[in-house]
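The chain below stands alone, shown as structure tokens; this is the form predicted alone.
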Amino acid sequence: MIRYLTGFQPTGALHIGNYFGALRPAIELQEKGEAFYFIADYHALTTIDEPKVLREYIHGVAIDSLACGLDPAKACFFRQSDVPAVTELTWILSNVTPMGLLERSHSYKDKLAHGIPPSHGLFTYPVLMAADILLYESDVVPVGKDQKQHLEITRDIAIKFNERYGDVFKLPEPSIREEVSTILGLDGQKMSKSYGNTIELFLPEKALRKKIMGIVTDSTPVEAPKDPTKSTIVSLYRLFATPELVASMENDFRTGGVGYGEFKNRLFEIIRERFSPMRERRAELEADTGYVHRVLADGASRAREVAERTMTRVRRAIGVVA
């Protein structure tokens, strides 16, 4: 059976980019194979240094994921830090990872360009990601287009290890959903918590409307035709609407006579409608934190069993055990 693996970073409330880029594909894949999904709390340490905030984000990602349809009866759902073997494997893999491989990481350069302070953790982030993937013998890793390089680095590290110590790791394959490979944020850039341009999944209605109305647009007058191919509004609307509704909005753009405010309102209404049932489920989970904790504990127990089998092979291969 094919094993899928995805990690969710607890660096803030889940947003639309997270949902379409990782969460929804993960929920679909739990029906197709063996799914391992984890909350990447160690990864979050590269940007979050307040313990209380991190705890809140971890809990938030857990209930957001469950509210959106992640099913613990079908997927192994756990916290990264509940499996200590991942840090052990990270150190072992670090010793076969060339510096040049990490220096070429686009993600590292991009984060520095956006003002995130450089650190060893940020620089070696791809090695921890490789440990996440290889530890659970993952076959397929759904990734956004911007994360494809990290999976390529994982494969390179696995090849280096196998060349030195024997055939220990399988080489995972990426699964990229091209139609949602880049979700645009409020400013037209890729939607990212790092850029502060996100639309969170479970915002109160008033806050959601304010976010949508804040989408950056040009100064084209209401009566003038507009280009839908260059619109963040249309790009986001396409994620939620039927082809017929999208075609109608695109036609209104080209015809003129409809202002950006009206287009934003259509986007607001369809987003609110899509997440309404999930919002109700989230409220139920928020009132039953014991259930959420049990789900993560059960998932961690299962994940540790798989991780220990992998580490037994790794330790034997490198010579620390006979």
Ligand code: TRP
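Take the two forms, superpose them, and find the largest set of C-alpha atoms that agree within 1.5 Å; that set is the rigid core. Because the structure is a prediction, the values reported are computed rather than measured. Residue numbers count along the first chain shown, from 1. Compared with the form predicted in complex with the ligand:
After superposing the rigid core, the Cα of Arg266 is displaced by 2 Å or more between these two forms.
Core-superposed comparison between these two forms: CA of Lys190 displaced by 2 Å or more.
Ser105: CA moves less than 2 Å between these two forms after rigid-core fitting.
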Second form
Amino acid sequence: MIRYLTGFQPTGALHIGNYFGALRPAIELQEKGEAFYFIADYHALTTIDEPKVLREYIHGVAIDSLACGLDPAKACFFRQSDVPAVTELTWILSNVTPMGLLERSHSYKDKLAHGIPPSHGLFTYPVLMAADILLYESDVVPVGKDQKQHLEITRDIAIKFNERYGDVFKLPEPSIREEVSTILGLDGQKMSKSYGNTIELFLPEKALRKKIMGIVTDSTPVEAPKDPTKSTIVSLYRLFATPELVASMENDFRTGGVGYGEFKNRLFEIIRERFSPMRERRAELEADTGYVHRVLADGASRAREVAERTMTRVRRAIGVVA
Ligand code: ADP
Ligand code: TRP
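Could I have the structure of this protein in the form predicted in complex with the ligand, to go alongside the form predicted alone above?
Then the entire complex follows, led off by the chain already shown.
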């Protein structure tokens, strides 16, 4: 059976880009193989230094994922930090990781460019990610395009380790969804927390409407024809609407006579409708923290078993255990 593994960083409330780019593909895969999904809280430490904030985000990712359909009966769902062996493996892998490999990391350079202070943790982030992937003997790692290089680094590290110590790790394959790789945000750029242009999934309705009304548009008057191919509204609508509804919106763009406010309203309604069952489920989970706690504890104990088997082989291979 194919083992899928991916991690979700608890660095903010889930937005539509995260949902379509990462969470939904993972939820679909839980039907197709053995899924290991975790909350990458150790990774989040590279950018979040407030314990209260981190705690909230961890809880947020857990209930958002479960509300959206992550099924703990199908996927092993756990917190990265509940399996501390991952940090042991990170250290061991560090010793087969050439500096040059990390120095070439786009994501590290990007983060510095966004003003995140350079720390050793930020620099070695890809080694921790390699440890996540190799510890659980993952076959396929579904990720967004931005994580492609991290998967290449993981494979390079595994190859180096195997060359030095024998065939210990299997080489994981990335699975990258090109078609949803760039969900647009309010300003028409890629939707991202770092650009402040996100639409969060579980906003209260009033706030959701306000966000959608804030989508940047040009100043074409109501009666004039508009170009649907350049519209952020249409590109977001396409994620939710049937082909017929999309065609009808495109047609109204081209004909003229309908203003952007009305198009935004259609978008708001469809988003609200789509996420309404998940919103209800989320409210239930919010009220039942015991359940969420049990899911994660159960996931952690399953994950620890797999991790311990790998670590036994690794410790023997490197010579710290006879
Ligand atoms: P952000 O850019 O908001 O900080 P993250 O980097 O935490 O988001 O992304 C978490 C996951 O969500 C990644 O797998 C990423 O590829 C996916 N993702 C984020 N933004 C988008 C987007 N605009 N379109 C598609 N996928 C996205
Ligand atoms: N770096 C990933 C992200 O920012 C999260 C992550 C951590 C991950 N460890 C992983 C993804 C292992 C896949 C596999 O989205």
